[in-house]
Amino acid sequence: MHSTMQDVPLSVRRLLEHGSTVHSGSRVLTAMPEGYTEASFAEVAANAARLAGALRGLGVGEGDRVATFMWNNQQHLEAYYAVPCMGAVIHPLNIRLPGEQIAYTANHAGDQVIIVDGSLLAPFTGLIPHLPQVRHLIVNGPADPAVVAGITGPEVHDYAALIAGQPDSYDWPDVDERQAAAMCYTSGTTGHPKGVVYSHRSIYLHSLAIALPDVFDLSAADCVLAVVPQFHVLAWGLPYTAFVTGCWLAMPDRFLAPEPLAGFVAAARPNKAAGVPTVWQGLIRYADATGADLSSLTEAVVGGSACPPSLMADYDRHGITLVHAWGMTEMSPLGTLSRPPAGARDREAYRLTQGRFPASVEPRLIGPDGSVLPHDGHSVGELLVRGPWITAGYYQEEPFADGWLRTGDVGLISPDGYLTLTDRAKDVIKSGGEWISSVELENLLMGHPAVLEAAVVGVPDERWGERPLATVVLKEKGSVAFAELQDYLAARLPKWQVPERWAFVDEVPKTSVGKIDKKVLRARHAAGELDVTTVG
């Protein structure tokens, strides 16, 4: 027996026209250097199309890629809606990738057009001889008309000149929601990134997840700071989101650092955020210096790495919740968030997982023989995940053999559907035998009131096999003994996980999209760099 249910694509042109006529009003406001800009969806519906027209016109077809390097601004919005609703590919770039990799994921992507932020073309400019099938460049705002004359190769056009004229209305084609909607690259901590194709459907259903009252809990009385780059997986569908809630945007633009950020926050009135620790940790400091006025805000959502306990601490102290939430390029990103469930003693305990996953991504746990593990929140294993919205292969590569991805997380899973992520795969420390967490001892040590930041990674030892070396960022005008860091620790776990083995670092390096790189740490201390102190 079959439904005579309508089967209508589940496409983003629907979210455009939905977002674009029933919540028309709503808004993206957009940081300056003094205040910000703002336009509603149905100004940004109204350039998209202009700009989809203006596209056709240099060529662009479907299935073509076009790819963005810019900030996280309502011009990079427009590009979203235009370039996927015309039966084309969005690519945004990772701005803070090296040049060698920016090129590597054009290159590999095939993009042909590329929209650059004016801000940001100096250093583009460097990358231009790398890309030899970019005929079409696209400047969005003002740019050093220096820099603009000195571009050879591809043709150089203004944004706002070229859709300029342009109708506000464009025949979207309806594409079979299985077509390639938009794609982002991993950002490449081991060996070259790689891509990740996502669907017009699963942007749809992805769109629609988010915005549950157990995960981002969005509507049109929201207004959303969204902290996290576009470029990192399509800024975790907000821009997308955005159009099926009517919850207004805020994008910040290049204006990331505190100050400015403070600013913005300020102004604009955001009562929601999302963005990765490191943000949230300058934000927090800035504020408690100077008083700024963060008083809008009610929660922020931190994914990219894990959340510390102090850092939550420090926002419930201004009334703002920080909200964990974990994903992947490959997933979306959305596969937990972390809301405590109704009528829970222990809510703090909750609130430290990375959360519950939601109905459409199925979770897996598997020992070191691929065995099948329970989820009774004792068993730890690999995680492993499969859905709607999560990748079944890698751009121009094989795709996943059991049709499951293996996401290197490793943790375990409660009854009631709550991951606890103990480590990645490769970071897990192997003691004699033993499994020590690397982010439960960083997250302990940035409890310390000392310490800013700390980062763990195993090192060779030759009675234990590995043992933990921990490298600690301390605050400013913050002073502490390594001993009394061990002592600390000790208190809160079995000795044997103690590191006898601590550095002082001035700062812990990122990836692009503000995780711990923990493979330049063990390289820093494979060539002795590091100046390790051995205590006890």
Given for the second form:
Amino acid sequence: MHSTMQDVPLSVRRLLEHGSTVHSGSRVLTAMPEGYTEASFAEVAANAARLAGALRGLGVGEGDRVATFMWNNQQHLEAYYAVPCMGAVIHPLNIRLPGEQIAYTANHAGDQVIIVDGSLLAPFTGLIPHLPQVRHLIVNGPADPAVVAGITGPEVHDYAALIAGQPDSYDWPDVDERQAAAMCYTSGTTGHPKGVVYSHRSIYLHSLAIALPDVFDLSAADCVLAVVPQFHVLAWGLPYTAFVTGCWLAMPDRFLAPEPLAGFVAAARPNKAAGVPTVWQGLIRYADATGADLSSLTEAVVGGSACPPSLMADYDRHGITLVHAWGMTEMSPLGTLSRPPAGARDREAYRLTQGRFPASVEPRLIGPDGSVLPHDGHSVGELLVRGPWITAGYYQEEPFADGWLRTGDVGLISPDGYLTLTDRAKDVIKSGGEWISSVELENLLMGHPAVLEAAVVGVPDERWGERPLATVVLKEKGSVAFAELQDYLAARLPKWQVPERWAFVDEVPKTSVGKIDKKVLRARHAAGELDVTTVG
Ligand code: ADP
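And the form predicted in complex with adenosine-5'-diphosphate (ADP), for comparison with the form predicted alone?
After this comes the whole thing, all chains and molecules, with the earlier chain placed first.
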């Protein structure tokens, strides 16, 4: 029996129309060297229409890819709406990848037009000879004229001048909800970047889901600081959710170092925020040292890698609750988010988990033999997921055979549905047939008062097959000896899990999106570049 309901496509256009009318007065704030600029959602929508008109004039048609090479800012938000709503596909390039990987992703995606922030033009120009398909470069904001004059190949336009003469409305097409709207590449933590293509429908549903009270909890009364870059899984969907809920967006542009970021927080006064642990670590150290004003913030969603408990405690002292979330490029990105259940007594234990799955995301744990494991709080296996905003396969690759995404993450699920990740499958340390969680070791080490950061990887061991190597960054050099850190772990873990190999390092290598780069760490160890001491 068919329903009698109307079949209205779930498209980005609907989000744009809703946000720019019902929430026309909500604003996007973009950080400047001093203070910020602002625009209402109605102005953003008018500029999105102008940009769509200009792009059509440059020959952009349905399904064509328009890339961005930009920070988080108002114009990037305009592109987020203009491109999908006109039927084309937006592809935010990861500006922090090595040059050859940026060129690889742009060429693989087939980007023909690229919008580049003026402040990023100089580093971008080196890539141009490697991007033969690019016909137009649109430069947003001031750029060095000498750099512009030196560009050969694509036609160069100024963003403001290009959209200036265009009408402030556009006859948006009614696209099929399954059509491509946007694409992102994985950041390549574990290999070559892979393309994920989001549909209008997946973006729409994800936008509704993350706004919910037990997820990001966003409404028109909120202002959210999007530290997570727009090139990292579409800034976790916040630019689209903003137009659903009317929540304001505070966009830090290039001002991401602790000092200017704290200045932007003090000026724009967001009450919520989202980003990876690394950013929050830098900001809180700065605030503790200088007394910077973070008082507008009440909570921040932290994801992308495991949130150390010590970091949560540091923010608790400032009255800011860090809310732990897990996701992937392949999942738009929301997988889980951790708010303790109503009435829970052990709230802290719940906060440390990766959290609960929203409606529509279905998890499955499997053992090494592929058998399905129970959600009993102790069976550990690889996590599989499926749902309407999870990719069915990678761009230009075969779809996954059985309809489930293998996350490559290893963990357990409690009977009340909370996910705890112990590792990535590739990072699991197998010592004498038993698994040691590198994440647990890192979390514990970062809880030691002398430790700033820690990263643990498995290294070959004659007797046990593999043993953990702990690399540690101290807050103050020489303040603690390895033996003391060992004792600290031994008091909290079974003895066989305590590492005997240790190295102090000046910094932990990070990926383009700020995660611990274990691939690099293992390579440094293999090349003999780490000064490893064996203790005990
Ligand atoms: P890449 O896979 O290229 O690093 P993603 O941002 O898509 O790029 O990474 C997703 C992965 O990041 C997850 O599969 C998981 O391993 C890790 N991750 C994300 N959030 C968390 C978290 N809260 N705790 C532990 N790991 C996380």
